[in-house]
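Shown next as structure tokens: one chain only, the form predicted on its own.
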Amino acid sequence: MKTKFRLIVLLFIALGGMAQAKKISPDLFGIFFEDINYAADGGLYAEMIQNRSFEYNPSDHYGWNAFTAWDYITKGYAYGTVSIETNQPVHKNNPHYVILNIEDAGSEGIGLRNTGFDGIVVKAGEHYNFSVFLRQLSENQIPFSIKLFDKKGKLLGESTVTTNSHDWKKYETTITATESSDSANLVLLATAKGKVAIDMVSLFPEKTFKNRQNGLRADLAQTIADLHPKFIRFPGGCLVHGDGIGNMYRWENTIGPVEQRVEQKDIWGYHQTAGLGYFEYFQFCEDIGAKPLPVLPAGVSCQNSGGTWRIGGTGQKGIPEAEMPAYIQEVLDLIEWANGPVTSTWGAKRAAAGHPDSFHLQYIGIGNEDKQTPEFRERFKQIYEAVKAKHPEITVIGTVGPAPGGEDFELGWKFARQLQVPIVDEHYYMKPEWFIANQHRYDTYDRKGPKVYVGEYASHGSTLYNALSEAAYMTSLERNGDVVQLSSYAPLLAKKGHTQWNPDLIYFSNTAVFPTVNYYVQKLFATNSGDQYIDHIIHPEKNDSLFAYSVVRETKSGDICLKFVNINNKPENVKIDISKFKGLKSTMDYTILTGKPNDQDRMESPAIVIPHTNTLKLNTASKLLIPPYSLVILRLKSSLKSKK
């Protein structure tokens, strides 16, 4: 009782009394992972090798097969065939794979080279992680050549393997780069007459995030946790419930040995291995400090299945009744696995994954912008009803629709305050001036019924008027962070050449990370965050929705961050009154992120709009001169440290 009666006259002091601080969520900036724009194969998951097990089909993208980004090669006088099977596969689930007939190996060899994503990138010194699954088919062992080559065909390195096994056996081997490219591409050649089955062809940085075994690719990933997110939901958007009910995203078919995962078409056109699955969603949550956000389909297929790409399309199909009862456990289940023992059923499948610990699993999403029909209702409540009863500890987030009003808004509100969800799901693409214009958005929410997630939101563009725009609204957000809950920018990564959606928070490219000057503005507000919100700090000279502010507090530190945010083409005069701050320390750092309004780091190096931060003397009470098209920043810090 006195540690605790101790923080409490801590916390009076630094704020010089509790009456003008407000109580906001801890979790209130976080990120948003779909699969959109190749963010994942070809982008955050690390693997280099594309349609690494031969399961691309045209249902995925147009001209698309079991052979695309591969070609069948032949060295010094080297013959034979090659074949694409399913009769005798690695697993069930993944049943294509190549047979390699070699008549005559020659002086070099036959076989297989995959050009990558775009290329495969590989930097001089480097060890490369080289695996595959081979089946000897004929008698004699066969050995394999794998080398790395230049697009001018220049040998880059090289090892080998060799069959010794008439089952299906992994072999791996790791090369080491001798030169650098950003163009490679990898061979595999067998050097022996013979017949062989081929399988799961892959290649691995050895320096991924973390060095984490089927990891992610660091650079990127890295980018990602400089933002400092709360909480990371994925793995969609529209990919979760999918374009028909056999194309839904279902979390079991994404975890175990990656040869045994389900792949399928994305609903963006193309391809998704699940490489990239629940395991390590959660894993690169816990690595960069976040906490999960799994969604799963509320047993309804998207409105827009079937190339209805519209509001209200006529798409949506859901899970059978009778299958439904099979559906909600699966959802049960995902929980276990999370947060279950070691001795629970879903708890052994984690540990074995290797991690026994719980993933403290907090929040789950059901259903992403889904159409409010009685399908979709009928559903969402059975699954709804079953995760509230066996695990009342875990918050479920709702879904109202692509919008942020019109019939399925409000349709979806109604439901949710029926069924008393605890936080549902806006989503809102808008023009800046929105953003600006709606920044009292929240103050009449009512306090008392279903929280809210802002799970995905943008305005149309990568310019500093979009980001301050954002900016400006994310103030709001704050000030309204006891109601709204949780809130995403969207989309967060897309590849150069491969986008279906823009703007994006972070582009790419093979060899280098681009963000945007919105990912400066969502990074600034995530690391000078709070769980208080005070009031009766800041006083401008004039009220005007071009000029936006808030004060919050982290109790953790006892730091002060006042954000100030300028959208006139001239500069702003405030009055700060600190005074009642106890305990701070005579500095404070002052960041700036200013620019002219057009002005966009998209795609360019070096970055046109980057923030700056100084430290400065701190007075008490002050005026303050806000430069115009400008997010400013300070952080007074206290030298009052809670304890525990």
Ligand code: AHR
The other form holds:
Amino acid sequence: MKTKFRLIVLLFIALGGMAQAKKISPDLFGIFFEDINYAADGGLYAEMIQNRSFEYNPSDHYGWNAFTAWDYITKGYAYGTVSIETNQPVHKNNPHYVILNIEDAGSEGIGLRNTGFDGIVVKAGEHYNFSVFLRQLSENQIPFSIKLFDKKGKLLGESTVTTNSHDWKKYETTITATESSDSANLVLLATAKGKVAIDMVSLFPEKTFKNRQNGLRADLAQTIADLHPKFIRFPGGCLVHGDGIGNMYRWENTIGPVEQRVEQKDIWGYHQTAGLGYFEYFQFCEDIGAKPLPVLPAGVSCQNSGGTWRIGGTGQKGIPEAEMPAYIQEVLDLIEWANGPVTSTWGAKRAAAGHPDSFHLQYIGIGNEDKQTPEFRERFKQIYEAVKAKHPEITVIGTVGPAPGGEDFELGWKFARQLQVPIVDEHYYMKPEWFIANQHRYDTYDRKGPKVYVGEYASHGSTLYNALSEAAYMTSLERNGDVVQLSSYAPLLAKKGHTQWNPDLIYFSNTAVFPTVNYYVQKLFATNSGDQYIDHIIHPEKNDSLFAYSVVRETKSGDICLKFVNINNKPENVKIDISKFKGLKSTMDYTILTGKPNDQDRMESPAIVIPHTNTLKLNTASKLLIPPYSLVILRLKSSLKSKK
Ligand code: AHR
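Could the form predicted together with this ligand be shown next, to go alongside the form predicted on its own?
Every component of the complex follows; first up is the chain already shown.
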């Protein structure tokens, strides 16, 4: 109580006695991760072996099979046979494996080669953790040499493992790279006559993000962490409701030992190993201080299932009514898994995975852009009411279609109001001019109805002009931060050569990460966000939609952040009532992101439009000239220490 009183006094002093501040959401700027554009396997998930479990198949992608990304190799006059079998797998969820029959191991051996996801990247002196599941089928033990080669066949590192069990067993070793390569391949060579079953061939860099086992690619994860998102929504997108009921993303299938997870087709035309599963998502959230925001299917598949938008597929289908109680239980189980005590059934599974503490789940999304049909409504209502009854502490986020207006949007909002859903998820991918013209969209939203999560948005492009149109719009989200609770640009990641959707926030290759200008806008807003909005501070010379601004205060630090977005080709003069703030340091941070409107940094290195920060005297802030095509942020720092 004492602390609360102190904060109120500090705020009162800081605002010079004005009562103009309104509370806004402290979680406004987050991110949206979906396994699209090879964002997970071959991307953020640090596994270097493609198709490690021999589960690729033609329904993932035309022409794929269990042996995709693998070659059968014989060296030094060795000979034998290789086949794919399914009769005695490591686990029923992981049916395919290789049988290697070595008739003659020759001088160098016989085995398999994997080229990774467009080549394996290794750095000289670094360690790589290799593991494989083997089952010795012959009487004699089978020694394997495990080697990394560059594309010209030069050896870059090696190790060995030898079978010692007739049951499936995991073997592990470490390989140290002697030289760097961005196009290496991994070879497993059996060097004695005999027969052996092989599955789950895996290679991870020792240096993953925060050195996590089964972890994330460090450079990509760090680029995401640098956004300082307040939350992470995962795992999709359309990936959540899936291409048909059988393809829905079922969270329970993605936890536990990786060799037991259920792999499946990715709706974006490739394969999900689920190696990056719910445990890893929650752990990543915790590692970077973001709240987890899992989205679960609303019991219906994607309305575009089977390619309805092209050739007439199966469309939206609902989980049969008789199976809904079990499905609802699955949703409730997630909450217990994330937050429940270690003594609970699901809390114990979380603890067994190495996380006895709660993950502090607060938000849960139900559904993604689903068509507002009776099938959807019946199922959503059942799930929503069950969560509300058992877990009133959880905030459920509903869905209102794929567009900023139209039938699904209207019906979705009507339904959400009827059910009093706390937050609904709006999506829009529009021209930059739409974002500029719609900065007053939320000014008139009903403050008593459901709140808004702008769960997916992006303007059509990655130029500075696009980024500034988004920045202008984001000042309006701050101004309306009492009704807009959360927002996230979409999609987040895209791999060079494997991009199904443009634009994206961060592009990457196997060796480099290319943040866009839009990325820097997101980062600047998230790192200069607040929990109070303050009005009547900024007075521009002329008021038009190409000049936007906002003022927020962060209670914790006491700092005040002023943002200016100038999309005009001329500078803009502004007056700032700086005298209304008291208790500030004599200097402030001045950050600017500017360039030519068509500048874009999709795949170029180094980036050409990046923010720059200087320290300026506070008294220079009362009159400012905001350069053309710029986002300018002033961070006025509090000199009053507000203790927690
Ligand atoms: O962000 C890409 C896709 O756009 C998402 O999967 C879907 O929700 C939306 O249509």
